[in-house]
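A single chain comes next, written as structure tokens; it is the form predicted on its own.
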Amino acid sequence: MSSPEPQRWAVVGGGALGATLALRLARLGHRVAVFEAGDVLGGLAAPWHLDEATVGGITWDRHYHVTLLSDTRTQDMYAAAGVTDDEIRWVETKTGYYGTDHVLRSVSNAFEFLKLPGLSPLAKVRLAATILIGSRIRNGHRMERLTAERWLRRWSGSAAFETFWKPLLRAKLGDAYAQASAAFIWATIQRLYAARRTGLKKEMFGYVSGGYSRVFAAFADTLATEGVDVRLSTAVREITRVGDEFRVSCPTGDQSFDKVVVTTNAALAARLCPDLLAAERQRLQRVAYLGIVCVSLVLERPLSPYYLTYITEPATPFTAVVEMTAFIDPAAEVAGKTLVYLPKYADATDPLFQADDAEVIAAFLPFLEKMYPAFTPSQVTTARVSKVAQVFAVPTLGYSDDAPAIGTSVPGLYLAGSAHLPFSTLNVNDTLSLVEQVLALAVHSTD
């Protein structure tokens, strides 16, 4: 279905959501401009270009990303952007677990999981039953009535919550875990079980050769072919309604559009759009976000065989160890080096956001040495730190009933971002679900 007549569209934000929306709008016959503050497309999936002289010009993602076989929207995005199937690699991975006893163990299958120390056999059975129960719940709204802690204590018991769930919730949500509803746990379980529901025998992890740098390079070419005007390094200052048009103001000047979709975080959207009702701006400003501080390390040798190592030791300053080269082909992708991510999820008040990069790295490396006795800082070829203060909207109790709306009181102005995903763990596939919602409101209906 196409719009009755072509319109001039502005898409603010050139991440996966903004780029996909722009492409869909252009293919519906509209004239589209994308405004992206960064110097490349991609948003949170934008790449690092790591030390040409030191490591041979490695290019990879600033933050770790993975595609599941059941992530059909993500795979459709790849295809639409021009990434071919033979550029996607599917791999089985191993998972590690580092507990309060300071021992690194494999938990890559159910048998290894049952061997974990610190929980009685009954507690492990209850923990497994909790995951099964969560997989069978179809209505996420009912999960918003209870906090994650209360729901997990009910089904897993206090011992399993304190030993297993609480450290993982703290790692992913920081101190905000206490306010998070059980919808967060439900969304996590649903995503992991999605492939099994589609009849797939096992879940595989996928990546595009070249990382998201390759994806968004293909996107840039495809958008150009479709006539989309992509404006990089162009931060929008204000979006105002002037008569029947919108004026989008940025450092290079003002331009008029018929419709605008803003894909930034909620607080920024509130600042950019002064024509919103006071109640709308207040609702956007109330969204509680978590941010991420993510250290990327290029090492001379591997740390472990595990792609993802969960950490329940509370003193560890990072959320997990993501050894990307236990997943991707190191020889083909990163010049034979080892690529490791050390993410920390926290709100914007965490001191790490104010620390300089050297201080963050210095705080993280001693704990990496503790986890991996064979590791020494001398093995670090290069390190980078990415800080994004507002990444994930915390799903508080009853969040979906009070979530910001995509459509606004300003005709022709639409907002779409993680704040509009009440049942999500913040992944590309979930974010892309907003594309159809925006199009249904903005193109396939009349204002």
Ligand SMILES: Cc1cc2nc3c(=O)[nH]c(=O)nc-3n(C[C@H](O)[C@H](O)[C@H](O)COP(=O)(O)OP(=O)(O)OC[C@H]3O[C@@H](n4cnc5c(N)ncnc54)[C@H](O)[C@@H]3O)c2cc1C
The other form holds:
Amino acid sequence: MSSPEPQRWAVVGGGALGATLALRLARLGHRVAVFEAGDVLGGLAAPWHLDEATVGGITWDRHYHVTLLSDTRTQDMYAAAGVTDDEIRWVETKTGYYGTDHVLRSVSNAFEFLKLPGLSPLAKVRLAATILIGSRIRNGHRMERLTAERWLRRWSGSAAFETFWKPLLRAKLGDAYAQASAAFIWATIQRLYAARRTGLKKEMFGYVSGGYSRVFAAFADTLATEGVDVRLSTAVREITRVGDEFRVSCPTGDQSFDKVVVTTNAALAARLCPDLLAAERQRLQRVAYLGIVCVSLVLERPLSPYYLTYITEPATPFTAVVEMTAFIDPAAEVAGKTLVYLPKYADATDPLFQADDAEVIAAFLPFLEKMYPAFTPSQVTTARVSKVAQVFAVPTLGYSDDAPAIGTSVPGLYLAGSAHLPFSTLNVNDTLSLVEQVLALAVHSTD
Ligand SMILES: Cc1cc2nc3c(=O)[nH]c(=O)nc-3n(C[C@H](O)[C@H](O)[C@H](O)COP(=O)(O)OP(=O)(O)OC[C@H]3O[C@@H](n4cnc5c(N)ncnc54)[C@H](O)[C@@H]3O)c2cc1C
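Take the protein just shown as the form predicted on its own and give its structure as the form predicted in complex with this ligand.
Once more the chain from above appears, this time first in line as the rest of the complex follows.
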């Protein structure tokens, strides 16, 4: 269904959400411009060029990404962008676990997880029961009343919390896990179960050959074909209502639109939109964000067979080891090299955000040497650091009661981003659920 009159739309932000929204709006007959501050589309999923100094430098995502078989919206996005099914590879991966005893073990299936030291037979039964209980809960709202830690300690006990749940929480939330409500663990269990419900006995992870670089290159072509005006390296400074129109101001000048959707983080949206009510702006500014400092390393040889390695050793400065080339095909994708990410999820006050790249790398590498005795820093051919201060809105206690709304007090102005997802684990598939919500409010309703 398209609205009767084609309208002029501005989409602020050209990440997965902004690009998908722009395409949908264009296909509904609207005239759409995308303003993207970066020099490529993609946002958190944008690529970067690694190993540039060597012949045949490689390109892969700034941050690691997997797609689950149950991520149907993500797969629809690939298709809409112009990526064909035969470009998607589905792979089984292995998972590692580095404990306080400094031993690296495989936890690639439930049996191996349950063999971890430190778990009594009773703790194992309680752990399995916790997952079952979480999977049966249909409404996440009641999980927002207590912290994830409290809920997990109650059902699984302290030993299982320390051994199993804490590394899982820290891998995604860093030290902010302590503030997260049980809604986060509920969303995690629901995502796990959705993957299981795809009918396959084994869990498969998918990626597009060429990474998100390929996805957003296809997106750029398709958006151009649909007549979408994509403005890269164009950071919007202000969005104001002038009469019946919006004036979108950026360094290259001002332009008028009928409707605007802002897909940046909440605090920035509050700054960009001065016409919002003070109460709306305060609500946006109250959202507590988690950021990420993520080191990418190109190595001469593999570290381990594990795609993801959880870490319980508290002194480790990163929250997990993600060995991308234990998942993607190294020969086909990254010229036979090993690509490893060392993420640290932390809030913007963490000193790592002020450190320069060399300092971050110098702080991280000694711990990698400790974890993998065969690794030496001389095996690193390239090291890059990505820092993003606002990545994920922490689902704090009662978050959905105070979460910002997509529709605003300014008719025709819409906001969407991770702050609008109270029950999510930060993934492309959940993010894309906002597309339908924005369209329902902005195009298919009569507001
Ligand atoms: C380390 C890491 C690992 C991840 N792993 C996975 C995974 O395995 N699987 C998965 O599905 N998801 C994963 N994700 C999540 C996924 O990347 C995000 O859910 C998704 O990319 C969010 O898209 P978005 O468009 O909402 O936001 P963003 O990608 O943040 O897009 C917002 C855009 O707005 C732009 N912008 C900001 N300010 C302005 C301005 N003033 N003017 C114009 N443009 C502006 C930004 O440059 C950016 O491009 C991961 C994320 C991270 C950080």
